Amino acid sequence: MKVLMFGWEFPPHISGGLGTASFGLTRGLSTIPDLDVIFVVPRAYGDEDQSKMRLIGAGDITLDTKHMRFSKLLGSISYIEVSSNLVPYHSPEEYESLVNKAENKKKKLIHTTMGGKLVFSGGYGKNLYEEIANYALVAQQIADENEHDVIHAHDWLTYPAGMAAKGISGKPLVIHVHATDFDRSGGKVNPGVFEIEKKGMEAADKVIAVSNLTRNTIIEKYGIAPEKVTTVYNAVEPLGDQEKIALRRGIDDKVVTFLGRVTLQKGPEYFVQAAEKVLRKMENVRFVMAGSGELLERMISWAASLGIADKFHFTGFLKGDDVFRMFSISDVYVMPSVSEPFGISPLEAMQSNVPTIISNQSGVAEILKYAIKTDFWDVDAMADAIYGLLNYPSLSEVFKKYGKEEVDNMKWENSAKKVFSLYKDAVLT
């Protein structure tokens, strides 16, 4: 079986969990005999690991058409210009200047020269929606030129490409919902994003949700038939040689870490509140907020106003080995997400022998037994859990030992088998 897969990012060029999950799944699928994956991204850099699949950059494809009508690709989906920087899971605050200009309500023409190539930034800048449209255009040609049995599109940015590919080849479409705009926005849904998500789900032959939490959202908020939506949980990549990337802690204080985008969805304000409560009871502890996002400056100011800035550290965005270097000096990891479709970072923390606290409002809470769970808003319970793990070594050791064992059994190969089963059902239907 040949799979034509569309993603928006691929390691090492990632901005969050989407690229990590995409890589993990393709690696898992590579263990299935006679299954080949062609993975398409807007921009390929040349340093990606292609040992498990073939990678195509849309910007490297030479187009043979002079003009292509965007409206033919995506039906009635609106074309929207955005003048702010975006990543797949951003909140409304980061849609700073959403403009639906009158001229964009008309048919959108994409102009290329004979034998020309479209330019993709590979990022989430102000031309994001134009790049989504162009990506869908190139997807048609890729689908026409590459043999495949099924199409797999990751998250809303690639749904138009998946639909365009299906329109050309007629092959079944599987879309993978890693998050919805209800998660990103806290309920203040962006109508343009919602429209793309809904049309992608409706056009798909199968829909994969990363948790039952997400599955319920797809069914209830988007009106998708329950029998069409299947939950396939994410997993985690096996750790390499951790001794090579471990850091030596330069302080005696304990370290409590938040690692993720500093956005409404991730609940960073609850982490700050819990930190302030813990610091009332003990002094030998530092709190680290590792990540970037639209709430970062607000969190820095808030920590200062609470008088805990000397115990709070902000690292900026971390990826790759830097994530595990951070975990190597952490005593507790906290993910206080308001709405988390899944959440791979707790798995990475537990894999690194770090006791973990997660919110009940996360998909990963459905499958983890050896993580402490609190409601995101219950900062008293969160602070108590942090204090307990820092001050009772036997409690911490239980969560370290059994948490690592639990996560080590969560393999991408198992997730891939479930996805492969959906592929076969889609092909045979």
The other form holds:
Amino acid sequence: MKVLMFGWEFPPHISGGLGTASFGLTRGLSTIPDLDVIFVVPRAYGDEDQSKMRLIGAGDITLDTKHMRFSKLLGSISYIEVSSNLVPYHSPEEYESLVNKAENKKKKLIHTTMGGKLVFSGGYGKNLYEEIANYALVAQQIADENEHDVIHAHDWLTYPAGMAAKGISGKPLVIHVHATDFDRSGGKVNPGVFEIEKKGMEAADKVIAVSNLTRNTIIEKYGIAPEKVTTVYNAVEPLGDQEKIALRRGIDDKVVTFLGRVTLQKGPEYFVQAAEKVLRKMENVRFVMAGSGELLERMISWAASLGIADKFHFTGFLKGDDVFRMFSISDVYVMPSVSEPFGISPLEAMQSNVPTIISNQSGVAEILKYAIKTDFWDVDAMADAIYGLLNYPSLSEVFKKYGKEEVDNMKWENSAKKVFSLYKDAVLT
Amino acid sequence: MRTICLYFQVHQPFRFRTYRFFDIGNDHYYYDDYTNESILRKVAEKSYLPANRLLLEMISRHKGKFKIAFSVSGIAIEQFKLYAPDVLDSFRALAETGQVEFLAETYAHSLASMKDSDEFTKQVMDHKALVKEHFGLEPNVFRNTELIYSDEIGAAVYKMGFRTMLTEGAKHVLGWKSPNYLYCNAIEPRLKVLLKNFKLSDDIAFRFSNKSWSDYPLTAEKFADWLKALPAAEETVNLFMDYETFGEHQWAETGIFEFLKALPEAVFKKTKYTFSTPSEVAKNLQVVSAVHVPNPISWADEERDLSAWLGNEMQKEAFNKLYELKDRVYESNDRELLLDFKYLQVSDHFYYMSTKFFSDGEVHSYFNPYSTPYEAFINYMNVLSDFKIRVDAAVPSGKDGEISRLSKIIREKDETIAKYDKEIQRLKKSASHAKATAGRPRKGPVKTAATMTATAPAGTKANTTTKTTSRTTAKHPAKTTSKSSGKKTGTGRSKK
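Return one more block: the form predicted in complex with its partner chain, after the form predicted alone shown previously.
Now the full complex is given, and it begins with the chain already shown.
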């Protein structure tokens, strides 16, 4: 069976949980015999490997195809990069400013790589919707040239590509919903995005949701038939020994960590409130907010106005090894997300033996036993859980001991098997 | 003789309110009165009251042939006093029939037997007294919290004066043996042990309304047939269960009350079984063998061990931290502290912290105020932290404790001296009065007073006190003053 998969990022260039998840799933799928994956990725503009991709003209696109072989794993996947400016997690407005910035800096480069030779849609538009449409056009071409049995598209930016591919090949389309605009926008749904999401889900033969929470959103908010929507939970990549880069702790104080984008969706303000409550009662503890986002400045000034700035630290955006270093000095990890379709980072914290507090409004709460769950707005309960983990040693012992075991048993292979059986269903019907 | 021994357990804990860490040191009230009252009222209406009414009626109808036994935890009795005196009255009515035996257990339905034999004994004695006070009966059969039992616990129970004890007929303990005989303790053979027939007990308590059970529906006739079908040599069928089985675990709609009502009739009609109280079973049957239980067992879960209460690290930490405070709680002799200490020991708190519910859910979640074991643990530890602050304040520990212990001794001795001084005063007065009236001095009292003072401990503070009081209060005779204050000059002399 051949799967034509549309993603939007792939290691090493990962900006968020989606890249991690689609990579993990692909790796999991590669362990299934007789299953081949062609992975198509729009590559962010400015990437140093840009030269490898040559686009000659509409209907005559030369794409760069790489074969990646995973050690110790059975199969291999084909990996196709499509030059694009698509970056996940950005709203259309943000996207526009990003492109403008890029243009100002590297105007020449843009001109040569895009203005000149790109013919298939009359050049890259600055408009995200146009960009998505372009990607869909490329997808059509790829679908035409590459034989496949199933099409699999990850999140809204790739839905039009999936639909376009389906239009050409007539093969079943599986839509994988890692997040909806209801999660990203904190309620202020962008009608354009909603439209694309809804159309994609409607056109799909199967819809995969990363949690029951997301599944309910798909059914209730997008009006999709329940029998079409299946929950397949994410997993987590096993932690290699080489990744255990422990940081020597420079302070005796306990460390409580928030790690994620500092946006409405992630609930950073509840973390600040909980920190303030704990600091009123405890001396030897510090709080760290790792990440950046539109609310960061507001959080910094708020922490200062609460008078806890000496115990409340901001690191900015962390990536790669820095994430694991941060976990290695953390005593508690808190994810107070207001709306989190799944949430892989608590699993990463648990892999690093960090006891974890997550909000009930996260998909991962549906499967985790060894994590404390509170409502994101229940700051008292959250503060209480933080205090408990810091002060009652046996509690964090239980979490370290069983939490790691629990996470280590969440394997992408298992998620991939479920996805594979969905493929089979889709092909048969 | 073949007999059925029915025994029901009655217990409700004082549940804690949501106690946040910022309450520690600020608020010393730990209980959720609203929840406790509403749960107790609910269970009373659905279970205790209708079941007691039915049993009373059955006892009078069967004229001495139908007998039952209860153990009502001290905490349950306290809650009945607070929220459901009508339940207490109905138990009293049952007690007055003479067909109902009340068993002794730990006052707080605690796990003290696993930790502290003094506390265990104390709670058993307190409970015994409470049962006597409320039901007018002296319990002489013992059942431990959740039927927890081991050879050693049994031996300890014998030392407390009990001759019979109840426990679980756990499969891993009995092996091929049947629970349907009278056994004895392996260390102390004079303690008779009644074992629960868990198959037949759980058929009623757990499976009665289970429609996917192959024997559903269970009728009294069917149950009597099963009893009849047991090997003829087997002598007693011990049916032990939670009293809430009737009306709460199994709702009235399931027909559980009808089953109970019909049971003795079906038994008398179809079989030769009688009904006995645990005391009667112990008196009438011969011990067939000793039962060896080196490791503690209970009636809980598939494992029949203590893992539901003391299985994980959290439970062990909470349990150990609580009992670390025991000595100082008693030393404080503070009524409130003693009371809270009792309520903190209730086994339910530890049960709520069990991580076993992930696999063995249903029963564990019953009336559990917490949605996860972690919440239960954090809440308990917050309460315990506050409790510890209070204990520390009342009886400091460690170095502070040593200082306070010494200053307490000094304080006590000061008090003794002050008391004796008063005595001296009194005696002097009466002496001078006697002198005034009789015209002759009486040596005796003065001498005694001096002796008394001399027995008071030496010490600067004590001396000063004595001096001051003596100076200010003793106006005459001067001779006595110098004697009582001049300890350094030798106390021996004053004795002569």
